[in-house]
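Let's start with one chain on its own, the form predicted on its own, as structure tokens.
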Amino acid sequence: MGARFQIATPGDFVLSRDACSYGYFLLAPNHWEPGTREFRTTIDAGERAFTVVVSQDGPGGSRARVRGRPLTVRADVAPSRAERDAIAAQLARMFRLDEDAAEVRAFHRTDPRWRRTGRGRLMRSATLFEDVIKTVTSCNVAWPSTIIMNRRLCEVAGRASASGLHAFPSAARLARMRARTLRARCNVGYRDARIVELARLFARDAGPRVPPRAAARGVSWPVRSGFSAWLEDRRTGDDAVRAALLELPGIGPYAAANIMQLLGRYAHLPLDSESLRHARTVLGYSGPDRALMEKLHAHYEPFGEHRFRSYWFELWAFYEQRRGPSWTWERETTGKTFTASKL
């Protein structure tokens, strides 16, 4: 039998357009379904995985007007308290309700395009490592490869729920896995060892050792436990955490800048080739690409502390005027095509 439960959000919450605001909505275990607007994916809360269907009723029970409505969370099977916490916690990750409305509203002074529609919130994942390894799968590849490896990632590794759908594979049962067997079997190609180290660590909630060249300017972090944590707090200063990351195997620049963006910490930018083409097709800039890459810095530096938010944006609003609102789209068919070179 399943269960139902509710979430608060903030006052300027709305699932449709918040949950479908980055491109890992689409990424499995998630689901989005246009037609019901309701949020489908498959949640790891220990010892048993629980698939949860996340919709946002407004008065009456129409999707209108649900604007910093509760979410309501429909589980296949009852968690036990401790179980529907953790649930409940990972949804609040993914979703960013920590974010109170007063920071999208610090984000909207800065950059006033996107106060009308009430733009601010980026979905991701619902553990750091997960976060930490989608990045992974997304660099040097094209979008429907992504697609593929997340795919088989949960179910190959992923802990089954009663419905027989996967959730992503938690950092523990990873670094039990061969390199060749996540190779062989989840399309994961040169990724295979990066994968399982970087399970291990998470695992032993152990970060890398301190480079003597971090150390000499003063940048340290917890080598044994709490780095996981200790990546989340908000009070640990973005340039050890880059510096941390830039530790992690297969993190460079480019990942080090997506995982802070999805740590919270917005002033860093992750350009890539997608980067290159908004920069001639949208801002009408010219020029080699590493000239490019210095006026896109130069055009997103007057946003600050939220220089990623009002980039993605454009970047969103790019893909929305080719095939329409994000909510719309369906994952087997837009959403394997949504980035510029398909479209």
Contents of the next structure:
Amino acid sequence: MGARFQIATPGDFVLSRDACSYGYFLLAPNHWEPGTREFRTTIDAGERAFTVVVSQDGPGGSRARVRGRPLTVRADVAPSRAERDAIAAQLARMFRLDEDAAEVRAFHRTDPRWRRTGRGRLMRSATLFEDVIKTVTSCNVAWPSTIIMNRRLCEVAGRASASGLHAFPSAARLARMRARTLRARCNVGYRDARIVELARLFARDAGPRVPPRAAARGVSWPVRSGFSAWLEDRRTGDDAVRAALLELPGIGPYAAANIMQLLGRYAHLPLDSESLRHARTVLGYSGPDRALMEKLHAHYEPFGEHRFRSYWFELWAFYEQRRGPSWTWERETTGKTFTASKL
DNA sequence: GGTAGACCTGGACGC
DNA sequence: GCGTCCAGGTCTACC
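The form predicted in complex with the DNA, contrasted with the form predicted on its own above:
All chains and molecules follow, beginning with the one already shown.
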């Protein structure tokens, strides 16, 4: 390893719990090593990519009593100061280090079921663009295919580190790809043109055109610049963000709601076929799909702005009950089976 | 506004 | 080993 540095964490942060809290920890370029409880990923820092291994040590270098302890980052090559800042910023986004402990406590006051385990943070991607593409690759497809698509996108289009591992491709790199190349080499199927179109929008940082009907409702978004920053800005209203996301190619109601939770807007529920399975097998609901969806919305209504976290940790607890703690899962074995029909 | 069917891939299943 | 069927969310055409 070429360099080592540390990143401070909020007082409640536990790497093994908070990294292994959402399925993206199993998708390339990410890799969780259960044996050592280390998180490895490859980050595109602009001009170079770095493969980094992230760990969290307790007193004396132990793996116990790690809560709130800083993260140790080991990079394969020594980064410049600017590159180190870029790596730290992207890791902070992935682990939501910007959400302080008080914010997690507010969630626990609303839904005390998760206070004992401390669950509250949800792992996400290094960039919003990667979150959007990962969401698209998880739609209308079984989870093993999502794993393949993300691995191939990295291998075919991502910048390689000195270790020979690949980062997730930037919007600029994917924007230069041809749709048929993505289909042939990355197994993305009919999503090919949509992914390239999304990449071009994010590479220009322009966003979709505001449709007349949305404009008539007073919804607007920046057309020429700063689309990503506008979406990430907490001052932007949920309705405007949702309307903008629904204008993106390949983004429907489910994907828009999922991207919103990835943006930290937890009031929206991305309900899908897995939600229906949860309603029937865990919550004990019955009836046609539409009625189940209404029951699910009613069930999570009391959790207000935290709805998604309550919903997700219910699902996650079910998976862990069947497959053991998520930090013991490996991508190629348990990780391939952890959704829907296989459980 | 609601609905049906196409889109594409990988896994399950039957032979 | 091969062929068939199915799951999965979005998009478009149609009523």
